[in-house]
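Starting off, we have a lone chain in the form predicted alone, written out as structure tokens.
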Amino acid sequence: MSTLYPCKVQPQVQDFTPYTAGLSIEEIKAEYNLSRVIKLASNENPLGCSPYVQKVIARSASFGFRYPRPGNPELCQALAEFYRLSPDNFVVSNGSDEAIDLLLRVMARPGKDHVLVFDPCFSMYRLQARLCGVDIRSVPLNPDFSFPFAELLRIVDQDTALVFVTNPDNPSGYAAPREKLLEMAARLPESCLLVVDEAYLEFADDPEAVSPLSELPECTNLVILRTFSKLYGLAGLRLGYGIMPPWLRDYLMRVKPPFSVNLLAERAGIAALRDGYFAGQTRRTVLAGKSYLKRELKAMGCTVFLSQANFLLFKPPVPAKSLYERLLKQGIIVRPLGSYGLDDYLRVSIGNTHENKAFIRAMQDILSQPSV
């Protein structure tokens, strides 16, 4: 029997399924009658938001009622200055969701083309991509969640408009070095994009080793995301930007809805930009909370993947849905992976030192009952 709807509804929107987020500290109060949640699930800075950030939010306030300049050109130029590119080179975007719909929108035909990515990879590809109508069609990672760059290229035709490439990647961390990523870039049709998202970059040992972004000038075909949510604390502000060629920006520029960066939230990212002690303390706290987190989940039997995000995939040696939901009992909110089709693992965010600490006594507690 077919299904009526009051009015036309295009066929993709029809079954949709929406991205599927973290569960929130106040959701897993209410269930468990908490007073205390640790949320270790959603890759969000543990420092929380530069004192210096809120304070600039605070003095912007009163320009609530104003509209933003299109473009948002202050934190253009902002960007240029920090990273020594030219502001054409900058799309400032309602965090990095809205620069994925763009180019997906800017490149993708409908129905004709379609986009590659690896399996697992972060939902929002998949999600735009079909919203937008096109065609994804995608590759296993390798057993070590390493990139199989060589099977990609060979399902790489004149169709193909983007391969999206998250690196460091999510869930597992892995970051390929950035030699592989210009190679790869070079074996692409003139016509398709590479899209690296580095979301997670900041984190990495060694973020020139992994980024191609030095060679960006001489890519005409390299897309470099990246976002205010993680190193700098403004998850909520949404605030990310894609660094690019300028004849792409001119396109993307006359589709983005104009006003889709507040006010408050590009003066953050300036501001955020300008606090280099803040960024320098988050990631000293993430990688030494990420070295103690992995020595403790390894002495409890689990097998830890070697990562460069601020996040740990792991492998508990107990069925990991139990251990989840037993975690959430007590108060901490991991990250399940059912929807990365990887039933058997977690992933653990990096908190500040009591949150670390409280997860793993959560942990082994959990661990020493006779069964989970």
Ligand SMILES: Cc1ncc(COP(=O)(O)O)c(C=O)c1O
Contents of the next structure:
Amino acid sequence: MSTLYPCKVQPQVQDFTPYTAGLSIEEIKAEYNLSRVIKLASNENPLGCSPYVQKVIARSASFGFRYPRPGNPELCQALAEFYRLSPDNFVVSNGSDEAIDLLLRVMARPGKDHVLVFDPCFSMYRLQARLCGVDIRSVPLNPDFSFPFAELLRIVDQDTALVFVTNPDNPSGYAAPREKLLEMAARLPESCLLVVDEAYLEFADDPEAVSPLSELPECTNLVILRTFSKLYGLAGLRLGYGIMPPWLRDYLMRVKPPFSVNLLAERAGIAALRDGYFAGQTRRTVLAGKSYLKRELKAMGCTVFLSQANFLLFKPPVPAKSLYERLLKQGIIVRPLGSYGLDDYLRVSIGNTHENKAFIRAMQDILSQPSV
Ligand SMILES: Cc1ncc(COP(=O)(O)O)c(C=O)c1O
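Having looked at the form predicted alone, could you now put up the form predicted together with the ligand?
Every component of the complex follows; first up is the chain already shown.
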């Protein structure tokens, strides 16, 4: 296909397979002629977006003609106050996806360095590395989806630029204790960064027990990624951030497009940090919904994995693919995991009470039919 065009297209782009996103509600409504669809596929917030944040966004709409300040210093300041760190520890980004890309471009030499991940893992690490011309090496997760740290350390060498660990992990929900991550950071060569992607951290049973954040000021090679997409319900505004040592922030800020975080997203982020009530309600909704879904799925014969995130990984007692398709026909979108190499499993986001019940009713209905 690419040979039809006269221009040069980079080799790593020519056969690039893009990110597989969860299906949208509109697509499924149109395809199955449904008036109501429930999406439990992208780990979005079950309560939507905070009413307070919505008001701030509406009030800010008239500033849409202004450029934001490069580097979004007000949001960095708000984050610094929230975490009792310095603004020099924060890079805000267009979703944590942008932070992943910036780290790769700053730290990894194309064609020479490589990055390490567990397999399976969140696919953006691979995709961005490939686009940057950086090799990716992986170590399979343990069968229970826990992290084989020793195996990963065994393949680290002087050309390992970055190690990505998602904690709690996607798609399993497994979370390693913070001590393991700190030990890992300490055992990496000085030139290698440990990037802990904590997109789901706020849903862990005890977030402080799994996050190495409190040690970040003492660690020169630790980066933590967080996002406003999950707990704060701002996935559509694209807002994430990296917490890192000031020397690294300095490099990222030099290469980051100055206005990649827009003015409405910045104001929404500041407001979201102030709305502790909404964040608390979200967390309570997710924890209650998770135990309900876990109990009901197990009662239907599914193998359900322990999750410290806002989703559950499960293996149904029938082929996952046909169950997924039957759910779609009933207007319920969950996440098939073929792109993670987990064909026999499905991942379901924790919804609100109404959504969770509708999902369980659909599951019971499908599994009670002999022909699945
Ligand atoms: C592990 C992980 N990291 C990062 C992200 C992306 O977050 P953002 O919406 O901030 O780009 C996701 C999104 O699902 C994720 O699962």
